[in-house]
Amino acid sequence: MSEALLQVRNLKKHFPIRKGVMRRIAGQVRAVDGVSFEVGAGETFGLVGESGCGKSTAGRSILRLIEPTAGQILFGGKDIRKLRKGQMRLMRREMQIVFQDPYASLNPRYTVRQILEEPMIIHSLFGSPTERQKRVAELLETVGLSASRMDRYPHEFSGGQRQRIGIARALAVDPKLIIADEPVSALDVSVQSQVLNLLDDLQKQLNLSYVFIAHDLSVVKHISDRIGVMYLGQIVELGESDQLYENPLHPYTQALLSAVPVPDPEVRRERIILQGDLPSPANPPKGCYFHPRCKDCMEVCRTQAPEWKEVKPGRFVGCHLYD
């Protein structure tokens, strides 16, 4: 991996549970519970897991759209958790986000021109209206839309086109890192591939780094260099994309991959059915969080949390099977 642009170390985000008339704290929801990974310059790091595992919360915590409870977030060597409000505002030029829902993430009262000019105005870029208009036209052409449509409103575009506008908005300030929070999950399958190819092309042109959050394993494989698999607020396995798909180590990863459809009707894959429901992050199980649903559960799994270890070069897993 190239030199790390982003380093996330033991990131935690716990939400308080308040009860009673006095709204006293009665517990905590451990949405993100000790996540660590790195992203190199020009690399795509995929973060995958089932709904409710904490992927989106981790992404927003990295950008401090929500404040982390604990942990360290280093971007270009700077700990962004220690930055004051003004400093963080400047840092956000380097770190942008593409949201999941292209229908909700664009202001319906703004034209596309106003949507794309807003981050330029906030960060004092392209001082004159003429310069900003020229930049808006460039951004629209970059994401495959006609500059002649810049004075239209979001409702006049399709879902895929709106997501392209969201990508253009993220590019408006020339960031180094983009958090892509399930950017294609709300789109038709035929449109998903177009947006993924656009992200891939932009990465090559602009040397962008991505944290690509998704629950669709086939989508993550297509775009990611390395992948972290999340379960109940923790990363349980991490490795290069091809290696992880060819030889999943953690029982949870094995179960996820067994559910991915195979295009060849002659190939029969044994499906691993997980037992029970996803435990509540407000009351996670003792020991290994995955043990109540694990087909390989041992006695030690019920009492001791597994150690996070490198079992092969670049392959990390948290599982007692590899002690």
Contents of the next structure:
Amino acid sequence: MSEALLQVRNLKKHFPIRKGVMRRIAGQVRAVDGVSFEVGAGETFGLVGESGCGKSTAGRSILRLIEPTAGQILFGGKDIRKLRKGQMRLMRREMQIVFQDPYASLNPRYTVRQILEEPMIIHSLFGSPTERQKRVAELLETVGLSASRMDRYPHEFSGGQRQRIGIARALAVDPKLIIADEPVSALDVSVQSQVLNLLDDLQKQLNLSYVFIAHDLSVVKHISDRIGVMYLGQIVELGESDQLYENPLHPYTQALLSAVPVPDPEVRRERIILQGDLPSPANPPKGCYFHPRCKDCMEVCRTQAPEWKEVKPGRFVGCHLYD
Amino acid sequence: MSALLEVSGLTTSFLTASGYLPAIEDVNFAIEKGETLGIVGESGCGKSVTSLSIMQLLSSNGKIQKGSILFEGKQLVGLKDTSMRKIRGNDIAMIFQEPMTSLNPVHKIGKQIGESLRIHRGLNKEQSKQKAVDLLKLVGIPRAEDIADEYPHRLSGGMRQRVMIAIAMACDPKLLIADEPTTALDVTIQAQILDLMRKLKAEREMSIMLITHDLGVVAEMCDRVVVMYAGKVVEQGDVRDIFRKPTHPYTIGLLSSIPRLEDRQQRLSSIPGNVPSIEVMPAGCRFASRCPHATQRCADDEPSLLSVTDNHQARCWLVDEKGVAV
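Take the protein just shown as the form predicted on its own and give its structure as the form predicted together with the partner chain.
Then the entire complex follows, led off by the chain already shown.
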């Protein structure tokens, strides 16, 4: 891999829990607790995990939409956590986000044209109104919508079309990196595949890098080059997407993969059914965070947190089984 | 063997600004004893309206306009409220998609499970409480005695869905209608719930009508499948036939749009366009505008459900043209 475009090192986001009239801090929710990964130019990095594992918080912290508690975020070699507010705003020209809910993430009182022009105006791109209009038309065509509909409002579009508008808005400022936070989970399968194909095409045309956040493993596997599996604020396993699926190392990854129902009535996969629920990130278990639900739990797992190590080139896992 | 539930010609409409519009039209299917029937389709295809029609839980602007619903030979359409109440929650039970909103937040869990037992079985407070604890154990909830005295907000999503299942199982229903029971849950929790449903079904010889948009869940759980599109049944048959020999272009498109874990496809196939809106349904086949095989005949004339084999039907003219017996 060439020099990474985005390097995230030991990213942490802890939310304080406040209690009582004095709003004193009574504890910390460790939403993201030491996450590290890299994304190369033109590469897709998938972050996958169940609800509450901190994948969305991680995505937003990278853009500093939520201010991280600790860690380094290097974008093109520059630590963006050191940037002042104004500088950070300029930086966001390079890094954009697409949100999950295409119904809530578009301003209902703006026309599509206004929605797509706004980022250009903020970043003083395409000075004249006619140039901007040309660009809006171009963007709509790029995402597969007719330019003649630019003066319509979001409610006149279907879910899949709205998500296309969300993608067009992210593309408006010509970013290098797009963080896609569950971009297809609100869509039906037949429309979902349209949007996934669109993201794929755009990546090839524009050499975009994606951080693709989702809970659906089949979708993440389809679109990603490399994948990080998150559990309770940490990445427990990271590797090339094919290798990760063919030979999952961490017991959590194994359970997660085996839980996905196979759309084929004649295939019966052996299933590892995890017991219990995700523990609270405000009060994570001692030792390895996964040990109370792990089928291979050993004595050492109860007391000692596993080290994050490279077991094969490009393949990382945090589990005592591989000590 | 006569079917446990037989739905025929069911048409349910909703009052809108432009008059009554049908959300589902001419829906036919049957569920045998001990069978799991899957109803699949995308949002707005009418799968939930179908289940609400059976339960007679339609909102006040909706009504069944045509058709019949026979449950053990008894007509449910037009049944008086008081008689329907004896069936609902007793012979036919339902679990909903949202375990967060389908429990009453101000009543203890034990009380909510016991409610149908007090109503249908005439148990007193003590007895129903005891039975509620048993039911919680049945659905695999640890510390059942304590949990019965808790309020729903103390439980996680997966646990709440178990409580919903316990409520549904209380009166030993003959038919369980599960409307997207695992959609709001994570995959590992989904696996737990599906496992539980399979176990209960085997133990109690219950029939299940499973409504879902997830073809993986269908493949895993169902014996037979009904595929719905824009308010109509477009294909139905044995689960193996549907997955091995899908016939309707919509089913084919749906099956090939899912990303699969096993193989790395370069590109997903997708169905172009969108579902037509209820107000402007095309005259002919409802899928014609998105169908790669559409002909003039499809635009003009709507096909009926044509037989592909004995147990496999599809609403498509292609079946006819292939020369298969209609």
